[in-house]
Structures are given as C-alpha cells and as structure tokens.
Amino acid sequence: MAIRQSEFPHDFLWGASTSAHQVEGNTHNQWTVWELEHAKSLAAQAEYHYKDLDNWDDIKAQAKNPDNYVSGSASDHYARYKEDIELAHSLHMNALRFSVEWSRIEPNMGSWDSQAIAHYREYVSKLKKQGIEPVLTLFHFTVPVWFSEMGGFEKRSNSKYFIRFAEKILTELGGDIRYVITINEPEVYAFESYHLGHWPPGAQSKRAALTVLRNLISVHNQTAKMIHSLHSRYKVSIAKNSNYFYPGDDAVLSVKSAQAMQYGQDDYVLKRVVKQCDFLAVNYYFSHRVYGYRTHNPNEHVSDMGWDMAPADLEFVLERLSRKYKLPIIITENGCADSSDAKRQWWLKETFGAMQRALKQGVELQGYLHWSLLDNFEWDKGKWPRFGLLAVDYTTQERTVRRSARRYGEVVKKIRRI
C-alpha cells in the first residue's frame, strides 16, 4: 500500500466500527425477538437464496442451520470490550464507531439500566485510555421491545422517546463524546424492515416504508439540535450509506437512469437533514452499472455476499458529496465480507488509493473507519459473512488478528508516525 503521511490531516481517524446488536451479544430487543421466530424458516430459504455464490459449499452447512440465524452471544464484545479495545490499540487505531444498545439503557419505558449506563461510561473511558476517540451511534437498527410494541418509528409521535434516550446518553457519557451518529442508513432500515420485509417487523408496504423514512429524517434533525444545545463540541451528523451509480454506456436513457438513481441514493435524504449536520458520515461498500434503467455489475471481483466490489469508486462517491454538501466527511463503514482473507488487503489498497486521490481533489476527509473491527451477526445473514479485521471464533470467542488487519495497522502507524 503505498501511501504518504503528508497527504492526511495531522489529526486524522483511522480505525475502525461495530453496531451494539452485531457484537455484543446476549441483547433483548426487537431484533432478538424476530430472530426466535424466524431462524428456521430462514435456514431453510438458505440454498435458495446463496446456492449461487462462489463459496456456498464452504458456508451451506452453517448457512442451512437454523441457530447461525440467532445472534445468541454474536461475539460477546459487551464482556470482552477490553480486550478488544487492546487490540485496536494494537492495530494502531485512533478512532472506533460503536453504538449504544437502546434496549439496554432502557429495557422498560422510562425506566434506566444504572449498570448498562456505567457499562457504556467504563467503555468510553477505556477507548480514551487508550488514545482512541469514540464515535457513538445512537441508532443502528434495533430498538426496545417496548418501543417497537408501540409501533416504532411508524409514529411520529413516538420521535419522542428516541430524542429522550439520546439526552439521557449524552448527558451521562459527558465530555468525552465529541462525534455523534444519529440514525444509522435510515432508507436501508425503512426498505428492508417496512418495503421488502427481510427486517423485522417484516412490513412489505412501500406507504409505510416512505413514512418511517420520513419519520428518521425528522428523529435525526429533532435530535441534532438537542445535541447542539447541550454543548457546543458536539459534531453530529447521519450515516448515510452512498453507492455510486455510473452509466454503463453514452445511451440517454443510461445517463438519466443513474443520475435519478444517484439522487434517489443520497440526495433525497441528504438535501433533508445536510443543516443539522456538522459532517457528512458516508457508509460505502459497492456501486452500480446502469444500462438503461437496469444495474448490471461487472462482477469482476465480488465478496463473500456475492457483491460486485468497486473500491476505487469511493473516490467518485467522496467528490460528489464534497461539491454538493461542502462539509468534511468522515468515512464510517467500509468493507468486504472475506472469510478467507484473500481480498481485504486489496480493498484497503484500492480504497486508500481513492482516499488520496479525494484529498488531492480537495475533498476534507477527516477519517476511515473500517467495517469491521470484529466478525459480526450480520442481520438476517447471520454469522457466515466474516467482515472482521479480527477473526472471531464463535465457539471459543477466541480473537485471531487477520493477516490484512496486521497489514492495515502497519500502513496506520506509518502514517501516523508512531
């Protein structure tokens, strides 16, 4: 990986992220509820859905079982968080995104988790201990079962609630949060949970989907600004995953289908909360061909998920978003589900080449967060997909640093000079 120290900014975030639900373990909330009632009827759509995928017959076994469906003790981050945190550490991380699991702060309405608050303080404190700024997410796709019971984000009203546990968690975690990520990819919670129903609750209303969206929007902005009038260092945005859409040939049609695709990935939400936003979180992980009004990827090299991987296109993504919304941006998620380690090197490779071509550009990146620090529950995949810098057996818990994070954290100090 060749690259310069001088091309990034001093005080640049290198690192890494996680969502509570994924690592954790041993939650109880809607999600943990859906996954029960679920898992078998998933394990058995498995073939259907990923007999095509290159390693199918290195993951049927696990795919085809009805408990890789059931997030159970997922990586069990929430006991072994220090460990973890040593690790990064290690890795010469400065930064690492998390997020704080709702359901655990307040498992009844209006009632607060004295222990899982002091958890999440002890867990801020060891990140600062070891020189690692904490970038807190206040939503990633789970939420109270008691909240969902009263129909979630469907209700406007229920905004509310949300707006009250994010003062609670900001006011208690006190001066040592400085970045804040409201809602985590709102139209790719709205679509999955409300349009296709892959998510809980498992709505398929596009009416409903569109509300909910709406409805995030609102949180985000309501949210925001209580945050901004708690103090002054706050820097809030959205994370908005962003894929970058590209015509496939000179035809019109092509050229108009991916700029109205474009806007409908980014812009439709970004135009609506870019003022309550000090920067802009993207998310990034794939783009699109379009020909016609069709995507049709040239699946050159693919993950484990079968997803056409365009690193270098993050450069196109960063430009854009520079232009339009001229806010620094810090890069949130970004990754490849790679069991074998065979490809993350050369994602890195590819999305730091894009990163320094950004900054020549002028783009005012401010930091990478790799997704992901551990393997994680990814949602209705379960356990098979293996995102992890660190390798995570889920028998053992044992943690095995992957050969391409040992690769990231000597490219990392390098540039930091450490």
Contents of the next structure:
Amino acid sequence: MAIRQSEFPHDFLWGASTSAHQVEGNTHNQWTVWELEHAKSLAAQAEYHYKDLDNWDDIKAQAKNPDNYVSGSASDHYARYKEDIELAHSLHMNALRFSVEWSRIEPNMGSWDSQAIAHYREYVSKLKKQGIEPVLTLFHFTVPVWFSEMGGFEKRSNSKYFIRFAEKILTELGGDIRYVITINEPEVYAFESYHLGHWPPGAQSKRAALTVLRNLISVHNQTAKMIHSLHSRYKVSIAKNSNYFYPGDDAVLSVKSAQAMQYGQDDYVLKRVVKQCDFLAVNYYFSHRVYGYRTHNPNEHVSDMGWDMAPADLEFVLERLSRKYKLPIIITENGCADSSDAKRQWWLKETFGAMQRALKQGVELQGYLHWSLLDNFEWDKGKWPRFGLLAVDYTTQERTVRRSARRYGEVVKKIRRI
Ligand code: FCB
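After the form predicted on its own, can we look at the form predicted together with beta-D-fucopyranose (FCB)?
All chains and molecules follow, beginning with the one already shown.
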C-alpha cells in the first residue's frame, strides 16, 4: 500500500468497529429470542439462499447447521475484551467503535444493572489506557425484550425509554467519551425488520417500516439534543449506510435512476438529521451499477457473501456526502466477508487509495474504522461470514491475527509515525 503520510491528518482515527450482540456473547434481547425460534428454519432454507455462492461447498456444513444461527457465546468479547483491546493496540489502532447492550444495562424496565454499567466503565477505561478513542454506539439493532414487547420503535411514545437509557449511559461513562453514534443504519434496521421480515420482529409491512424509520429519525434528533445539553464536548452522529449508485451506460434513464436511488438512499434520512449531527458516520460496503430501473453489478470481485466488491468507489460516496452536507466524516464501517483472507488486503489497499483521493478533493475525513475488529455473528446469516481482522475459532475462542490485519497495522504505524 503506497501511502504518503502527509495526506492523512495527524489526529486521524485508525481502528475497527464491533457491535455488542455480534461479538459479546450470552446476551438476552429480542434477537436472542428470535434466533432460538428461527435457527431450524434458517438452516433448512440455507441451500435455497446460498447454493449459488462460489464458496457454497466451503460453507455448506455450517450454513445447514441450526447452531450457526444462534449467537450463543459469539466471540466471547464480553469476557475477553481486554485481550481484544490489547490486540487492537498491537495493530497500532487509536480508535474502536463498540456498542453498549441496552438489555444488559436495563434488563427490566426502569431497573439498572450496576454490574453491567461497571463492565462498560472498565471497558472504556481499558481503551483509554491503550490510547484508543472510544466511539460509542447506543443502538446497534438490539433492544431489551421488554422494550420490543411494548412495540419497540414502532411506537413513537416509546422513544422516551431509549432516551432515558442514553442519558443514563452518558452520565455513567460520559467523562471518557467524545464520539457518540445514536443509531446504526436506521433504514437497514427498519426495512430488514419491518418490511422484508428477515429480522425480528419479522413484520412485512412497508407502512410499519416507514413508521419505524420516521421514529428513529425523531429518536436521533431528541437523543442528540439531550447529549448536547449534557456537555458541549460530545460529537454526535447517526451511522448512515451509504452504497454508491452509478449508471452502467449513458442512457438518460440509467443516469436519472442512479441519481434517484442515491438520493433516496442517502438523503431521506440525512436531510432530516443533519442539523443534529456534528459529523457524518458513514458505513460503506458496496456499489450498484444501474441500467434503466435495475441494478446489474459487474461481479468482478465478490465477497464470501456474494456482495459485489468495489472498494475504490468509497471515494465517490465521501465526495458526494461531503459536498452536500459540509460536515467532517468518519467511516464507521467498511470491510468484507473473506474467510480465507485472500481479498482483504486488496480491499484495504483500494480503500486507502479512495480515502487519499477524497482527502485531496477536500473531504474532511477524520477516521477509518474497519468492520470488524474480530469475527462476529452476522445477524440472520449467523457465524459463517468472516469479517474479522482477528480470526476467531468459535470452539476454543482463540484469536489469530489475520495477515491482512498485520499489514493494516504496519501501514497505520507508518502513517502515524510510531
Ligand atoms: C452492517 C451492520 C453490521 C454488520 C455489517 C456487515 O450493515 O451495521 O452490524 O452486520 O453490515
């Protein structure tokens, strides 16, 4: 990776990202309940969903096993976080995005678990000791069972419970926190959970999905105001998934459709939250090539999950969002499922190039957090997709630093001049 130090600001955040339910293990929330109910049927449908993947033979046994769909001990990060943070430090990271698990902190409505709060306080203090900036996420797709039984984010009047939880966490951990992400990928959550029905509560209603999305927008705005009223040092954002849409030919229809898709995806949410964002948190995974009304990707490089890999297009996402919203940007997720670690190094190299070009174009880019620090439970796909810089053996919980991660660490070391 040819990197010129000067292109990245000296205080650039270099690190990785995780979410509580995907790595901690032994959580009890609406996802845990749903996994146990759906593991068998997800395993039975695996062949139908994944048989066309190039790596089907490699993942078949896992994908057809119901255990794959139960998070269980996941990567046991709740118990092993010290080791994981030390590994992040050894890779020269200076930032880590993580989420706090609401169901641990408030297992029953209105009652706080002091041990869980103490755990996250120690977690943040461990990060600080290792010179790692915590980037805190408050909602990353999981809620306590009691909250989902009350209708979750589908009911606007339930927002107050989330805001109360957010206030509690910031009051308890706030001294060491600067960056706060209120909500992760609001549309992904609203549509997967309430329209496509792939995720709990499994609803299939466009109306419900739109209601949830609007409520999440309002939750962000109220939570951000509350956080800003606590202290002016906080920098708050929503983590916005942003794919890149481009026309596959110069037909007017393709050009207009790609523009409309980009607008629909980015701007519906962003224009409604931008006043309550101090920076933009951007999650980038893929691009869509648009012909007429449809997407048809080149599929030249494909990840283990069949996602078209176009890491260099990150540049265009960054440039568009920066031009339009005029805020600093932190990339809060970016990465690929690559169990053999054959493509991750290439992905990183292309991504670094895209960031350098965006910086040269004047984008105020402040950080890069790779998804993920370690192999994680990948929602309805379960454990076979491997996104980690650190490989996890789910039987022994042993961590291995992947080759690409070592290379990432070396490049960061060089850029940070350490
Ligand atoms: C994002 C999610 C994250 C992870 C990655 C692969 O949409 O925010 O939890 O699942 O995709």
